[in-house]
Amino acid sequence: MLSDRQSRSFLEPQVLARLAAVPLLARKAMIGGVSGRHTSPHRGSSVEFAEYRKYVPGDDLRRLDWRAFGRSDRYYIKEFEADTNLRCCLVLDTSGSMNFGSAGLTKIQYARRLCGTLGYLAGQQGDAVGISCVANGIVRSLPPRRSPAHLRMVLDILEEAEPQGETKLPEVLHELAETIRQRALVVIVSDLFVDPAALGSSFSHLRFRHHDIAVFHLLDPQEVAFNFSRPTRFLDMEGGSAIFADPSDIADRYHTALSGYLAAIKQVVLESGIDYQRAMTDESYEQVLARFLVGRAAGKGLR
């Protein structure tokens, strides 16, 4: 797989090697097909003790705790956590606004690095990886599977993704909530240029389906600073009409609207309980991913 990753501009071997030291862990119990490093809702065999329960006829006698019997004169079975793999579903926003970049990387280039690195790390630890490119609908989709050949197909889709059209992210997330068959880690990479209330509804739908949700919110520095110095023609990259304006006339209103939007997003995140990472496209994507991975490891505990 090394030769394959070296041929892709959005995969950097040095970054992959450094981030591989911290596992990608789920925050919720997963239902997988093979043994892995994630907690399962079912009981099984591992080093992690779960609980005692009373013996019932038919239980494996090898699991009886004879010390507990000696103390209580009752038969108890020791149960352990089951470890399994997870399904990692990458959701990449490919609407027109993702083609914006004031300096350095565009949002789609930054998103490719995030998705490609996470997908590769998940595949290396035995997890199933899939991808959905979304705009005003699901543009391309590949369900999660576990194999090097399948991972290469996911990376091919990432490489070929081209931003265009408007975004209907909340509607698409509702659709994915119904079509992703089993609980999964759903990683959404987008600039989230949608109504926060509609976004919150789709997050709730995904959580109702027992999915673990992680969102990378991409913002360009120019979108935050809005430091234009002369009259400018502003284009809607998702197909709307252009606006010619003097930035000095609209800067205050723009910053007020931006602050209100970010506050609404923050409220949605708090209410939904999702794993939210805001990333400026001039920030090192390695640092963003390291913060994400370490936060999950610290919250769950390395096993």
The other form holds:
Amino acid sequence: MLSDRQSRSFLEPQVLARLAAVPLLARKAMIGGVSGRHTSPHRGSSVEFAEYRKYVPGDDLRRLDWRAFGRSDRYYIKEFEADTNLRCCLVLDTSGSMNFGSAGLTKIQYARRLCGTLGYLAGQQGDAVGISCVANGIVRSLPPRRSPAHLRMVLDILEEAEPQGETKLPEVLHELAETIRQRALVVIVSDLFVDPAALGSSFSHLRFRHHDIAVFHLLDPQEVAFNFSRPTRFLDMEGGSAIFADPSDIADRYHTALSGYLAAIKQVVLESGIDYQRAMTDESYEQVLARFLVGRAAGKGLR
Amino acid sequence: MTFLQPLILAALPLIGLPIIIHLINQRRFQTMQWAAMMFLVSAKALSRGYSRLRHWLIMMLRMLAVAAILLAASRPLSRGWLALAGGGRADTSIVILDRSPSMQQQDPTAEDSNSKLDTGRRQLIQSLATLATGRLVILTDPEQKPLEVESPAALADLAAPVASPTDVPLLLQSAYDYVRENSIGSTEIWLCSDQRHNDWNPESGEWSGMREAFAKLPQQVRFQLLS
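Alt. form predicted together with the partner chain, vs. the form predicted on its own above:
Next comes the full complex, this chain leading.
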């Protein structure tokens, strides 16, 4: 894996080393194949006590709590939490709009850094990593697996991902909600230039399937500021029709539309309870990831 | 309506300058790839009609501003009801003081023992202060240049009496020359005199010529006689 870190332009060893100190945790119980560091919905043999239940013939007598029997004259079995590994599904938006960038990095380059670093950290802690590149459909997909060779294939897909086509994220997320087996951490990295209501519906679908959802909403500073001085002909990067506009005339209404959209996204986030991180492409991706990881670890009560 | 600087009106086609600048600006557009098209589409849809109306109103106001500047620079003169509507205040007041020895007589109508010249000066100061004229020019001697003063109160310290008669036609000629040479607006000429024959020379042929000359002036000239 060391050779992988050195050969990928979107993986920085120093950043990986710093972020590796904070574990990537799921906010919900996960179903994995092997033992790991994430809570499982089933009972197992970890050291963390879960609950008591009544003894039924056939239960392991070593689990019988004799003190509880002494107090109550009834037989109780002690149950413990089970730990399992995480299935991390990275969903990378590779539509044409992700190729925009005014602050050095385009959104797709920024997204590669986020996905690559997260995938590497997940693999390093023994979790399964998969990836789906989406645009107007699922362009490329790899299901989550734990092997280093599989992680290498995920990083290859990240490196080769080219943004083109229009965005149909809500439809693709509905499809992924049905195709991703078992519970997983679904990390969506996109500019989310879709209808917020449709997006909320797809998030609800993923939650219904017991997935833990994290969204990295990428925005370029120029998309937010919209500070042009000359009349401009704007060409749609997703193949739509061009718009000719005088920014001095249209800027206030653009900002009104943008504010309305961000408010709608915020409402969707609150209603669906997803882990939402807004990242401007001129912001350090390490800070964004650190905020994400520390927020999750704090939520789990870790220091 | 007449104009003191009619040649400036030749620049009236500059009223179209805002439109030309707008068209040039439209041609100077840049082209760029843009990702956030959904916000641009929403912005275009929002209040489309109001935006066009506002755009044309601003263009009209710019053209009107250019026209107003050109019109003001050409210095229009108005007469009749237009002048009345404009307030009727004279742009310049020229005061001609008769300083002949007859003006040193005591004014029989005055309550104090002031001379006719002092009384006339006092009344002129009051009248000019009330009317709030723009520019004030004093003419007392045809051989001296007209004196421009700041306020009517300066009249009190000027124009000491003289021993020789005052040549009123010549003073009026000086006033005419001043109006013509300085291209001033509407003018009021205040004559303070006791109308003695040797000062006014009514049989002189200068009066008819002067009447015609003043009538030909483009700006309005009114005469006020303080007798």
